[in-house]
Structures are given as structure tokens and as C-alpha cells.
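Okay, so here's just one chain, in C-alpha cells, the form predicted on its own.
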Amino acid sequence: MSTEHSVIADSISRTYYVGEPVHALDGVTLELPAGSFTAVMGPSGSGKSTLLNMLGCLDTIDEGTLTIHGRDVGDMSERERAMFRSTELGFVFQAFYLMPRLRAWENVSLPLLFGEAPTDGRRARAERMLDRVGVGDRIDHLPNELSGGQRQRVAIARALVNEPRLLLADEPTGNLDTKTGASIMELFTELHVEGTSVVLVTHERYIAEYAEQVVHMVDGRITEIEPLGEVGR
């Protein structure tokens, strides 16, 4: 595995104030090699999603330092973080978050609106990515014309259309049946093998076992980093 790191988190903390202070992250230190596949597990409220939001530059840390692909996230302006998210990071969520009135290729091309690609170029890139994730025959379908698994594949295509080096997924199989969830995880495995770094939050042990390692969290802290092997399954 490469000695380059996708992520270096050094004692990062995040506290929210909702009445009493909630220490969502409490001194988390973590290094993820480039091209690695990591699952994050823990009970509700353990800090899993907060950690993913930090890695995705969707929230800011209170203490510590966070470096992603050699960039100190804490030194970035809001504009720089937005540009970094659009070029370096991809996001996949449990709820898909597809625009209901847009066709599959239009949903996938949304991240390209921030670039300079012409409309024809955006459609071509979106269609290539939809084909890559196995729904190339659904490019003109609306989300309500797709199954849950197909909608998640469209969401993954959208996350990948800018060719991010780090893919972040929060419970991506949570709304899917076991068979469909397994097919989605096989796709994540392929992306990992091709060199994309993947960080995935899950409650399901069988999903976590697709990864190379499992980061266990409790009360905003990492309690164990469990190695699973080169492929994990």
C-alpha cells in the first residue's frame, strides 16, 4: 500500500452546544493511507457521522489538525473548502438525495455545474459514469422510476463524476435489502481496488467486513482500529 496518506487527523475535537455541551469528537487521531478502504462503526451518538462530516469538510473542528491529501483543512477559507469538496471528495448518503424532477444523467451532472465543461460534455461524462456503476440503461429515468438500488447507483455516479480521490459514504446500504446492499458494496470494493480511498460508516458488521480495517468509536473517541486484511472479504 502507498505510504502517502489521504487523511491525517491529529487530536481533532468537535463540541456542540444543545443545552449541555456534547463532545461529538474528543481527541480523535487517525491516519488513512491513500487508496485504503476503512469502515467506521459504533453505537448511535458515538461520533461516526461527525467524523465523516469533518473528513468531508462539511463542518469545522474546534481543536487539533486535519490534513486531507496534503492540505490543512483548518487553513482553508469557506470558498477554498467548497472548491476542495467539489474536486477532491465524493459523498454517498443513505437517503440518496436525488433531485426528483431531474433525470438520472442530470442528477449525476450536478457537480459539474461548478466547472467549465459545456452541457454536451457534462452529459457525456454523466453517461459514462452511469454506465460505470451499472445503470447506463437508465440515463433518462427520473428517480421515482428507479429501484432503491438503482437510485443508490445514480447517487454513487454523482459522487464519482468529478473523479474524487476520497469517497465518503454514510450508511449507503441502510435503505437497501441485503442482496442489493451487497451489490453496492462490491462496487465500492472495485473503486477501492482501482485506487480510490473509501471511508464508510455502517451499523452492519457484514458491510464493514468489505473494508480493510474497522475503526470502532464510542463517545466521540476511537476505541480500536481492527485490521481485516488486504481485501476484507
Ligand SMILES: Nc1ncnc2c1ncn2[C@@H]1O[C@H](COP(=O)(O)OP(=O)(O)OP(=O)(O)O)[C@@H](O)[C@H]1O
The other form holds:
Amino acid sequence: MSTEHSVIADSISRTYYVGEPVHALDGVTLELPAGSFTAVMGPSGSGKSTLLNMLGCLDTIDEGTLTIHGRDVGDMSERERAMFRSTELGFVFQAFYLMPRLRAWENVSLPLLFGEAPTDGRRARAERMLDRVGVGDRIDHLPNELSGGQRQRVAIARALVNEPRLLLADEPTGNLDTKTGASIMELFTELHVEGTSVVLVTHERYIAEYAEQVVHMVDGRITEIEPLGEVGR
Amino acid sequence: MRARDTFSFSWRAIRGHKLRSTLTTLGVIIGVGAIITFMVLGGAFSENVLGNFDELYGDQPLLLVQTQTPLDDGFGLIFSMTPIYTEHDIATIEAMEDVSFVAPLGQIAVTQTRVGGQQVTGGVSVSATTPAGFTFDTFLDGEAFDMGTNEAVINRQVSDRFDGVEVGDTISFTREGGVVTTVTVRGIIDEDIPNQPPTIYVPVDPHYQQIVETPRGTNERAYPMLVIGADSLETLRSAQDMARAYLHGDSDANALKSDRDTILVQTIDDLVQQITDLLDQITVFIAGIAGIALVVGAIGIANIMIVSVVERTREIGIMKSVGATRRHIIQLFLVESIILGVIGALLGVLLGFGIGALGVMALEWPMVYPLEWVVIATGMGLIVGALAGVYPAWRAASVDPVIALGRE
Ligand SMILES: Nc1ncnc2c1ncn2[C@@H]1O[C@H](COP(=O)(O)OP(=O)(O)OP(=O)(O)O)[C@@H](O)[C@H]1O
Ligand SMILES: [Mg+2]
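If the one shown is the form predicted on its own, what is the structure of the form predicted in complex with the ligand?
All chains and molecules follow, beginning with the one already shown.
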């Protein structure tokens, strides 16, 4: 086990029982080096989101072992997983998932509220993050006062506010037009260059091509890991 | 998560649905409103009836003898004005060991009263008694009248009514039937009892003429009320027991009274206690109603909180995905529910004071502010909110983030 690895998944499985069992993940083995940039592709229902939820400690594994940043995730209590999420992981979703009644900066500072770290200077930290992702001029806006691209930037700022080492994004450009999607991907690329590990689920080949490697999935299994070479600069 | 952040989060969720939140707390508002209204009215009632009666007369060795008549419907106390306590009864009680005096109190019905050039119709009462009746009174001026004279003792209220009456002034009153009596003021007493009307006290002899035929075949004056003075506070209870034994036994009064009436021999403390007991009975009744309203209120809050949890499943999922633990979520929803309960209680307090103040104004009672009940009511709101929030908060904490953040 090594901390040079961001993620080490050893034949992890997850089966849902809705009537007959659905093997959403069926023995996935995967190693992601620290600072890597990985895209996950595959047909609908192939288990991409399930894999991301596993990496994000939102869901529990049925079989196999999963190690993230050197810690065995399967051993953690619900409370430990929550703490782990707030400090080590950042999430970005297709539908942004901002809290509708909270202003941009409040949304960004949300993970700070639940963490154990001192919460002084929350607003300043949130402002810095919003600046960093290019929406420094939308600090006091409510989500419904922002465009889709701006919302996704706020969501990314929120994912980054605790300076996580692993960023997980489930179709982050799915609700955005091509141009806005491209600018969001440039942001991910920058974060990757700065050293954050990124795992990104997408249906679009041109989006996947921002990554260093593409993990192809079918029916809960990895069929191919396709290297794309160096990115960024 | 700091308390302030939790509070501000929950508060925002409530403000997001102002109307719904207010309707939700209606049960609590009504429950607490009922309690406060009653506490204001009850407090005002006892203030009005008792005032500082207890303090003024509570440490005097006095017994009041009155006849209680049952009320046909509802709560309440009514005293009969039938003259049943005869001269013979008075003499018998006066002869008892621990009794120092017995003063009768008779009512003389008058229509008009005149002092100098001023005449008033009604509003002034005339009572007949004996000089012993003033044993425990404070004279502002002058002294008690003598028996068999046209002298009178007035209370301060009479003087106030006629813009100043002094010792030596004459007062005329017209009885029902037209006979005019003129008396000279001999003394003025301070009767600081709430609702005590302006009263002129005259000697029973020669002014009081209620004569009844006694069971022993004689004709004697009889009175609706007696005041018994005991030798001291130590002997008050034994005087009370003896007087009561006689009055409930072979007294004229016991034979003359109507079957449904009861002869009461009470100390001042007993009298105060009787009114307090009556209030306590009503309190239990109101508490029952308020309790039901609070239970309904709790169910209302719980119901809306469950709806709210379902509506905010997505938000709960988001919070969990950024690191909220079960405890954080429970805190947020519990605090929200408690805020609803407390808001309901505070609105109920306002409503209660409002209705109470209107009632007190209409009845011309003094306003009272039962502040300890504001604290109790707020506490009840808090408890109702907390109890109502337990299950919804648990439901919220159990939301699975994967499902909450799943398909649209
Ligand atoms: N909570 C759940 N309960 C039951 N079945 C589930 C649940 N989540 C996912 N599944 C099933 O697991 C399988 C994989 O789902 P998953 O969401 O991972 O697919 P996906 O690759 O992300 O698809 P898409 O591209 O449409 O988002 C599907 O068959 C799905 O129906
Ligand atoms: Mg998916």
C-alpha cells in the first residue's frame, strides 16, 4: 500500500437488489497514481456513477478492498467516512447540486461547516476559491441567479474549498453547452496540473480526451484502460 | 458545526416557508394562547376579588359566617342574603369561651342618598351592625357610633363619592318604601378592599328591622351575615370549631335556612383558600384543553417536518456528500423543529396577552402579567418542538446520499 497511489481498488463489487440482483459493479480492479487525471466512459447503466460513489465513500462496497490515500475505506464507520469526505474528497455533479437558499460563497463554505477545522475566515476562503474558479464577481448570488457554467464553477469551488487530494466529477459538463463545457475542462486540467487527482465520468469522447487515461466500462466491469499520454502544461 | 451556524441554517429553512411555518405552529399558538389568556384572566380575577385583602385582614382573629347557596350551573360562589342568624344565635356564640364579640351585618335597602346639596341614586349601600363590628378597622377620623342613636360610621369610599364628607356632617338616605333617615357621621374607616362600595354603617338599633319568627316561637331581629371576633389567633380555630358546631347544630339559623344552603364559618384564610381552590379547578380544566392543543401542535409540527424532510432529500444528500454526519443532520432538523415550537409559544404568549388584556378591559379588572408563565410556555414550546422533531430528524439523518443524489 502506498500513498503514491491515490486509489487502489481490488476487485470491488456492488450488487443492488431490486427484485433480481443488479451487479452494478462486478469486480473492478483499478490503481490511480496520485495526481493522475482519469476519464471513465461506458454505456448508460454500466456502473460509472456507482464506481464514482464508491471512490467518494458515499456508498459501501459489498466485496473487495478499496484504499484511498492509504486508508482502507471499507473499515470506516459512517461517521469516519463523512469526515473523510469533507477533508480528502471533492464532488462535482452533472446537475451542480447547489443548496438553493444559500449564496454562492455560502455554498462554497458548506464543507467547512461540517469539518472539524476552525471555521474562522470562512467567507474569505470561499471568496478566494470563487476567484480561483473564475466567478469572483458572483460571491453573493443565489444559485438561481447564476448561469449553468457559473453554477458548475461554484460547485467546483465548493469541491475544492477543503483542498482535497481527489476530485470526483460525474458528467460535470453534461448540462452545459460545448463552449462552457470546454472552459470547465480547462479548469479541471489546471487543477490536475497543480497536483490534484481527478476522476471524471463522461459520455463525450472529446471531454475524455482532456484526461491522461480513459477507463472503459461495460456491465459493471472494466473492459479497457486506454492511455492518452501527457496532458496539460 | 457551531451552534450559531446550525441556528442560522434552520432559521433560513423556516423563513423560506413563512406562511406554512406559521400555520404549522397554530396548534402550539392556540395551546399556549389559552394558557396565557387564562393566567391573565385568573390572575386579574383574584387580584380583583382579593387584592391585598389577605395581607390587611389575614392576621386578625376574625371569622365570617355566611350562607352559601349552590349555583345551578357552572363554577362559582354565591352567598344567600336571607336573614337567618338571630339575636339568640348571636348571644349564644358571644357566650362561648374563646369568642370576644359577635357583630351582625344586616343590609338596609336604600334608593337614594343625600349629603348637603348632593344626592345620588343607588351606588351607596347601608349596612347595620354593632360598635363591636369596628374592632379591627382603622379609623381615619372619629370613632364608632353608639347603639340606639342616629350616628353612622362611613368608609372612605362614601367621602370620595360625595367630594368629601367629614365627621359631624349629616347624611340622609331614603329606604325602599320611602322612609327618610338622617344620620350624623361619627367616624370614617379605611376599608381598602377591592370592589368595596361606598358604605354607611348604622347601629342595628334603631335602624334594622328584619324580624323573623324563630323556631322557639319568639320574634327577633335576624341577619344574613355575622362577624365573629376571637380572643386571639391562637384561639381562632377553637372558636371556629365551637361556632360551627353550634350553627350546624341546634341554632336558629340551622332551622331557618333552606335545605340546599350551607352555613359557612370561615377564617380570612379559608375565604382566600376557597377562591384559590376555585381558580385551581378552572386551571386544571384549561390545562387539559391546552394540553390537547399542544399535542395537536406537536403532531402538526412533526407532520410538516416530515414533508420538509422529503422535500429536502436532495439537500440532505448534498450536505452528506460534503461531509455532514448523521449528527449534523439531526441537529439541523431538531433545531428547526424546536424553533417552530418556540415561535409558536411566543406567538401564543402574544395572543394570550392580547385576549387577556381585552377580557380584563371589558371586565374592568386590573391587568396582570404572569411572567413566570411566559417562561413556562416558552419551555413547553421548546419541548413540543423537540419531541415533534425527533422522528423527522431521524428520517432526515437516514437519507441515503446515493439515492438522494441519484436520478432527477
Ligand atoms: N440505488 C440503486 N438501487 C438499485 N439499482 C441501482 C442503484 N444505483 C444504480 N443502480 C443500478 O446499477 C446499475 C449501474 O448504475 P450507474 O448509475 O452506476 O450507471 P451509469 O454508468 O452511471 O449510467 P448513466 O450513464 O446512465 O449515468 C444500473 O443498472 C442501475 O439501474
Ligand atoms: Mg451515471
